[in-house]
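Here you get one chain, nothing else, as structure tokens; it is the form predicted alone.
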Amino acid sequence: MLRISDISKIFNAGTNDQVRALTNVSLDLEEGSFLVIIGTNGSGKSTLLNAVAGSFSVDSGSLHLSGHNITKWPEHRRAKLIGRVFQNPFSGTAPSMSIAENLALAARRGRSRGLGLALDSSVREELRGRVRTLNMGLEDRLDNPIGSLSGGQRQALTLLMASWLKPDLLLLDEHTAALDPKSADQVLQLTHEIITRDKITTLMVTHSMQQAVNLGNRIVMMNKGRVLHDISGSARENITAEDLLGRFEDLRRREQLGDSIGGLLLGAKGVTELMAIFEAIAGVDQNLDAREIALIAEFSQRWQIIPPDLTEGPVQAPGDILALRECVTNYLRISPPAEQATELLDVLHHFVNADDMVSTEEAIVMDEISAMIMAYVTHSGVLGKHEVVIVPQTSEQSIAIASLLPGIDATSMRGGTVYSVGRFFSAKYAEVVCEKYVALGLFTTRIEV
């Protein structure tokens, strides 16, 4: 349906005001999909939307829509295929013209104009029926100037206009950002109804994390003109607004740190334990990036120790986030200074952001070990509220569990016998622990304590 291939855009090239707005962005949208783009100010999300709309020409790359190469098409030609709703409720309409006249123009998009014929009695009845679906009482005010309406009413009508002819692609540019909360909720509900009913392929830009998780079937996070995260499938189904905010916090932390890693963990205590953590975090997503290897080499030189041989991959088994937690536990057992433990957390954020993509595995493990380190630093004494227990179903399983968890005694719980694997801070991390033992055929569950 929509194919964005390696597009780039620089504004004010060659001047002191040069801005690299988009850098080699590629995205594909299948027909009927609903993609939500999020990002901070200046991340490139609205620029990407404008590039698709044809508000400017891209410097390189190509755009295809519904089988057409629209890269060189002007904006007005693309409008035959694209519907758009702007952030400003007073954009995209003619304020001095009536509701009916504005809608009639939308109904004739891409065809010859002529309101005299467009507004005959049968057309007015169709307009009234469509406006009635908004549930705003505007069907009896078709002759009112659209400029006399509230922002929410006008934005609802603009959405109706943009989707009137079921465009090949609908662009929503923060279309509720300027509305009060009640009006925004009304417009969002209408957005969901129209897109779901008509199966319209949609590209929406928003600042709201809650909107991002409530709408659409795919989320893209942009930063500095690039795609940072592309979340779809089961990852999209399970993500929460808090998860997205956490990713923004990771991004903020990384940018705040900048090049300051040079001053972290100087004269560190427990360099052997720290290096084990670095190896484990580098391999937790089963992808040992060159920049992660460079970070390990930098700290090896700083501490004057022999760097590990990573030509065969990390020492820890790839993807073993349980081994990583054990590495952090071993480090905290040597009682490092609180300031050093805090610096470790900053360094770990460098590792997970080294390849400009925080994987699901990295996000889960960072939630857990961040809570571990902060509990240590603050002396809170909190052990985590998610306990993972294995419930043996046979005597043979009890023997097997005792072998898997040496030194762990069986305890009574709720009238049965269980073996406690441990207590964890993160629910998602605890679920991963459960999955490890379930895969071995053992009944395992997470209990909040």
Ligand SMILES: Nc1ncnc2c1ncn2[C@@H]1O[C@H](COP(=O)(O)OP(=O)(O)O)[C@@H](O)[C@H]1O
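Residue numbers count along the first chain shown, from 1. Bear in mind the structure is a predicted one, so any value in this text is a computation, not a measurement. The term rigid core refers to the most C-alpha atoms you can superpose between the two forms while keeping them within 1.5 Å. What changes on going to the form predicted in complex with this ligand:
- Ile390 shows a C-alpha shift of 2 Å or greater between the two forms [criterion: core-superposed Cα displacement of 2 Å].
- In this overlay on the rigid core, Gly61 has a C-alpha that sits less than 2 Å away from its partner position between the two forms.
- Core-superposed comparison between the two forms: the CA of Met374 exceeds or equals a 2 Å shift.
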Contents of the next structure:
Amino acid sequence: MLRISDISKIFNAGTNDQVRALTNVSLDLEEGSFLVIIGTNGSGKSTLLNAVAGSFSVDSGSLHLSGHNITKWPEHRRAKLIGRVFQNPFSGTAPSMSIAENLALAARRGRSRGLGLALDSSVREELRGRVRTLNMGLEDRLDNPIGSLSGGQRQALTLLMASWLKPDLLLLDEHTAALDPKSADQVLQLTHEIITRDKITTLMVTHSMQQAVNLGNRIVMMNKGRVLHDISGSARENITAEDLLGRFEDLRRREQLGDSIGGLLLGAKGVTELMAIFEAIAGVDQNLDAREIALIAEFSQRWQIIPPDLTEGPVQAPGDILALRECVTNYLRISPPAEQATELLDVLHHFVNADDMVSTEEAIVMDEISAMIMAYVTHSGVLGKHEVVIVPQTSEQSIAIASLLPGIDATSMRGGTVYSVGRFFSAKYAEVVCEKYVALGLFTTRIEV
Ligand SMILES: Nc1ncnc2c1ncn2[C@@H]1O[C@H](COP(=O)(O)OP(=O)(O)O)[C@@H](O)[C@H]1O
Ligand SMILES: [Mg+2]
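Could the form predicted in complex with this ligand be given as well, to go with the form predicted alone?
All chains and molecules follow, beginning with the one already shown.
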């Protein structure tokens, strides 16, 4: 009946405004079937209907309707086979012409023979009869201009006109979206009656899940110019509006995930740095439990990042609290949102307290990290007052330090040179840092500044 074969459409190809509106869309509609199309804004629903109606030619693929290859047919030629109703009640009718004239025009549309514009009394009677079926009292207002009608009345009339000659195909593009709920219900009821009575093959776009479930015998969900779901048969019979919403929800979640991958590639702030922190804390903690993994997952979801896979075991050398601090330093360096930094701190606190025992190491590193993050969040500009310095005892040591810590700050002090490892908030943490260098055989000390 209608065969849409592998059609694609790119708008403004080769320019900055290029849009891939349809990509390899194929759909086969049996005669008398009623397909409802759903999808987010911009997913290509209207473009698909416009491609069928011939508002533009497709870039590739083909369209067959009632045995004709209509791919190259101009719009007006297709209009002989296709009836259309748009979202806007003001399109599709001539506002200054009367109801009767509009209907007569519709009855003639695309046909050389027909009712004609001359409205003799028998024609008027036929029009009156058809309009009466709308149950809107319009049969007594046949000579009123269409422009004087409400949106609902107009859409009902447009629908009547579009289906007047029992088109091979009826295209409805959110035709009740601009109406108040009561009028929308009326027009939907009418849609149902006309389509079932005349068994018109129909493609209807709607944003209402309830409409999608109540009407038609097949549902297609579009996304980014493609058919994502095609639901028919028993799956269609058993589907609920909640199921459909669930599919949108899944889609949203997947796209957020996709976006964060994209963001990562574009250097989205903090994603890599946050991952490094989580991996490092997993290393410090060593016993990662379900609760801790859940904490990371929650945080990741809230900030739309992909949580690292920590179930593989610690990535860092066990107990490396220096690595954790360095990860936090790197993270703060990229100026994350204060809200995120605060939340991260919460997560880390929960994390450390999640197991029954807080190790000394954990307590020390948490003190340091808390102070760092708080200084960042409050823009205090305050640096830790515990500075760790290495004082080389020989020139060999100076060379060793320079190669061990390239870029380290060197200061002259009392005729010699001292190297500053950094300034820390926690005295205990500074001690741990000292010990690391002492273990390397370097004279290292903590001074207060
Ligand atoms: N005539 C056009 N020119 C340029 N871009 C268009 C045109 N029609 C639609 N688009 C673009 O194609 C995409 C799909 O639009 P559309 O089919 O109207 O979406 P939907 O009806 O699902 O909300 C959108 O990005 C839209 O901006
Ligand atoms: Mg649309």
